[in-house]
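Here's a solo chain for you in structure tokens, the form predicted alone.
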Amino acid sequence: MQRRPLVARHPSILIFLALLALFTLGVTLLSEAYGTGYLSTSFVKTLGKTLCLCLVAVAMDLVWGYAGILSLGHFAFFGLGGYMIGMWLMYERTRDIVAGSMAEAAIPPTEQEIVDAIGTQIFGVVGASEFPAIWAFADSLLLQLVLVVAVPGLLALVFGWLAFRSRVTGVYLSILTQAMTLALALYLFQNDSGLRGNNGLSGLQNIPGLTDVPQSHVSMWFLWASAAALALGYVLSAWIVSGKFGSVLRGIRDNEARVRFLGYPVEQYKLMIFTVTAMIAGIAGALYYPQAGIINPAEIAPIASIYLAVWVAIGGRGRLYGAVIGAAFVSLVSSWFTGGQAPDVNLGFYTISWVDWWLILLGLSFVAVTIFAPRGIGGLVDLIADARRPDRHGADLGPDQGALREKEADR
């Protein structure tokens, strides 16, 4: 029988995909750069930024609501991603700088002493001037893209490679992750790291070639792009869980000892959907982190990729839509209410400071999804799918009693 194609089996990826496209043009439309301007550019990164974490949010929903592994250690991956870009951009825009300021000297430099001019700039913060190794490839656009990818990849596939063969689960695989994470921004937050330590990268909003362009052009670019990533991550993942693989995947995190048992390679699994996760965590992060103009260690603590886990249960895990609303929600809730827009509430004896309460409001809001609605946000939309199905209770479907027409069977 001849595999019907993947829009067929999963009419939800076009609608997702008409209202990414509605929701981009209506940005671009509303825009400062090609628009309207009722839409400020630094909003206009505020809903960039917000897609790239929907992305994250979507490999997240792979990794916990499909194969079960609850990963507190994926914004890790995130952050790295954003460590790998942030590097280039910082060394060219310090170039661009250094090259210009030493044009004027009576003597041309030469390479070597712009490059050193270039390592004391960006190093002198925490008392250094030489490159460490790890910014090899710093002056490489291409080499940084391909590190996008391959070092968040790479942490995974090691650290999952150990802890999977040692056939770690559950709550004490989710510590692991954590402790991963931990490790990670500890390292990073020392000086000799070699990304600057508790500084970080900065600046990153300034991109290279582009210093003329205003950064209402800017933003747009980077929206189109972070749309146009969550676009494709979505339909990469909606065709991981489609096939025998995201059967398989269910099976481990409903019954992983059964599907042992039934001769599949539990392990190797596991390691695939962690590592193909972490890379595309590592792309989400590299188109975040332009948007916000600055990365620092403590993006990638332990509480980050907590939070992540909070937003894909409230939008509903076990549902690639559901990781996107509970990501976008979150995100832009918490931009309103720690932005100042959210009006205090004076009750007389006390007054309500929404940015000091929001962690409180979130942390309650996870309790309430987890306890009265288990399916989350997304859960809303299986409702309004189940209410549109017919009502075939007690109907005979097909010549003998309990058979089932091909027709009502795809259904």
Given for the second form:
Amino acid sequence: MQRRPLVARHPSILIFLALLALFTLGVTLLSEAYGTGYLSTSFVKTLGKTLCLCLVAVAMDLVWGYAGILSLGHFAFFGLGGYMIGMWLMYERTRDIVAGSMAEAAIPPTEQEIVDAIGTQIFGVVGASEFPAIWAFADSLLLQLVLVVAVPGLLALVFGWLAFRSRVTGVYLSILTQAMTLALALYLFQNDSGLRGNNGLSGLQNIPGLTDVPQSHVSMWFLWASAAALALGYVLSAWIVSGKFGSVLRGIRDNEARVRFLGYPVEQYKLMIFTVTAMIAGIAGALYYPQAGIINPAEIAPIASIYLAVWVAIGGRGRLYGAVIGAAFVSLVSSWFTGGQAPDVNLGFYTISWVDWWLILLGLSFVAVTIFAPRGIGGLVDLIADARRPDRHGADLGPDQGALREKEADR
Amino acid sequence: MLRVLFASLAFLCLALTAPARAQDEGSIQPILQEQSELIQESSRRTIQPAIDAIAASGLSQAQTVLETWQAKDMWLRLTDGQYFRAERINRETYRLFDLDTGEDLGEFPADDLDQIKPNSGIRGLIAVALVQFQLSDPDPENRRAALQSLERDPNEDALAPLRNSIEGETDPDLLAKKQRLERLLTMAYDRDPEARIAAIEEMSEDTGVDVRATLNPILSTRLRVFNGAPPDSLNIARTLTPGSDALPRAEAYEMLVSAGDAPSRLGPDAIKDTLAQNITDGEVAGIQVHNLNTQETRRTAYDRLVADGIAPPVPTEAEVDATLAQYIFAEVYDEPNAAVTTAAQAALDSIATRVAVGQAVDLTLDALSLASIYFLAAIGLAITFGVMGVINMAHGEFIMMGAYTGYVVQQFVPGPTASILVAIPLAFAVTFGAGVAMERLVIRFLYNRPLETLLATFGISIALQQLAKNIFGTQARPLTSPDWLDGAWVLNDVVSISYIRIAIFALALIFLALFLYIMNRTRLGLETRAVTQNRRMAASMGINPDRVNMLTFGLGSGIAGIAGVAIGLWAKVTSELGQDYIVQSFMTVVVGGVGNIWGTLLGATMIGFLQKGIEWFNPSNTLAAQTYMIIFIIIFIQFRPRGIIALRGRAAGD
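The block above covers the form predicted alone; next, return the form predicted in complex with its partner chain.
Following is the full complex, with the preceding chain placed first.
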């Protein structure tokens, strides 16, 4: 049978790409660097960061919405990607500063002296001056870029192989991934972890070699890069879930034992999707943290990964655009509320200050979405589509515990 | 001026007649006159001989004089330079008493008198001197204070009075203390090496910190260099080879340099400085400055400077080795007697073994108490997650609610004991209510959908945490424990455990018994097991599954609340209290084996011992211990995916 091209099978890809292009163009025209200056540089950075969050949400949707693995570790992969690029940014930037100050000396410094001085500069805060072994490639952008993908990928591969091999599934797997995230965060919190303990890596917004370019331009370049990465990631994800591979993934989600009995190597499928999404998360992190300027172990804490699940759930899991909508909506609304921009509500006897009450609202709305609207915001799209479908009264698709209901499936 | 003149005059007169009178009448006054200059100078640095003279006089009134002096009650009569005890009558008049007899000498105008005002440093020195008198003081409290002061800073002079005071000691507790202190002082200060060695051997089975603190100074060493063999008169601890771990080569050479026995070996920095001083026209010895960016070119340039006679030559590595070979480096004991140091070393080694055993016991107790905390935090989960299969991420917040309930109760109920007794049932009630409400409002819609339950309860967890933050603020709230829980059960200086940890351990055992009783002996337990195994069948037998689920979930949450009170006593109460325990609690249940309380117990024990064990290897770093523990658990689950005690057959569910 002749297969139709990807975009024809999934018209939503074209719509999504068009909207993303429109958004990027709009931001560019309103930016300080290339347009009217209506949007401040810091807001452009916020939008750029949001695009990265959308990308990691797409990865989360692949692994949770399609393969049914509720990973509470994908934000750790995101953070690892950030650390990997952060190492290069910090090393090269410190090198520029150190070389500049040492050039004043009567005798020119040796290579070793420069490296020692960089070490003292970077690790002074944790009382060390030697470069740990993990910084071995920090002077090479290319190798660090490889590590952005390789480190999260390798960690996911090893962890996933161990977990899937011993048939850890469902909530047990979720708790195990959460434990992995906690272990990683606790490890990075140590001063002798080699990544500056809870100080983290800072000054990442200064790109080495681009010191003369104003931040307004740099922020736009990162926004374009983030948009491009999101577009590529979206298309890649759509391609992954569209073919036979995607069908098997959904089969695993709905009834893992049945797929195994049909002869599919379930563990390999799961390992594959787990590792690929970890790599995507790493790339998203590598684009996010230069815009945020600082990364520290608190970013990796288990709570962050759970928020990622919250975004995907609110946006609507099992559909890629749902993840994007969820991440963008919740993170932007979140920063609006916690940034103190939302007006306080005066009840007469008590004033609701949103800075304090936003998390409660988020938590409760999350409960409400889980119970009453499992399809999330993306489910609104189905209101149109559902009109043309037979009603099966929302019965479970499979006999297994936790099998998806009919209205959640077929996405 | 006049005063000094008078004083020295009086001193001169008296100094001539003093010796005879002192022996005859046993008066302290001549001694005071002898030391008058020092006493009036009243300086901490020079006063010691004066104090010693009084203390060593052997007179019975010496103690009174020292006490009078210390209390600033000693006055100098300017007319004749004599010292008296004075009592103030009014501003102008003082009543004087003889220091020897205590006789009332009548009133004197203040203008004729001068108060001796010892500063705090001098009073401290007097106190030390007084110790030997106070050791035999009739008041036991004074004796105790004197012993404590002597324990704080032991000195050689106190040894003889201490020995004399032992015989007349009536208080058995003080007697034991005195004997112990006498042994310690003998170890450190006795003139007779045999006596010291005997004392050291006697105390070599004692793990007390004070014994080790006495032994260590005996073994103090200094690193010294000898040209040729060290003299036999010195007590050598060990000889060191340069280049070994104990004595790095550079350090050994540096010792010779600072002793002036070897030429200095310039480091890279010093070479660099020398080069920088010799830059002429952008060149150093014919080498362009910009080429000096490697160590090799720098060395070449320096060698040329040496050849020109501008810079001092630097010894080569071979020369350094040759110099080092000429000398012998040795650690020399400050204590000259070899037999004493040998005995002290042997005693320390034997103590170290005992301390290690003690530490192992202590570590076991610590691990046990940590295990009981994990068990306490996890036992509620063992019901909701283990038996019912409901994954409740807000479980930690129930623990937090229990702890905050305890805090609120303490604000209203006076007295820690009463408030704890009120707080425990109240915490159970509050969290039971919260659990029931959560089950009714959220969880019952999500049975059979574990991932959704996880997410929904997580939403509740976020909301509850923020709510606690809004109500109680972000700062930690203290939960005061009753007096009878304060303090620790001290076995010796190494092994001790705080009562609160024992209480938590006991509470954990009580909960274990309670759980077993409820699950195996009550109707609720029977119905819970029935509903968990087969909900429809249970319903057919007339059990109301909704009610049973509600009650069971409430029970699990209520136990979490009580655990919260206990944990709140042990740690500070913050809104993040529960979050700290949730991952470990789930780990405990999963590692132990879901659905089996004995598994949870084993899981908690394993995690507790593991964490303490890892901490023992690297005591400074509890973060690393947690990291490695989690990694270990992840690997452990590879080998026993269903936990230590796995359910088999139909009960295993899927």
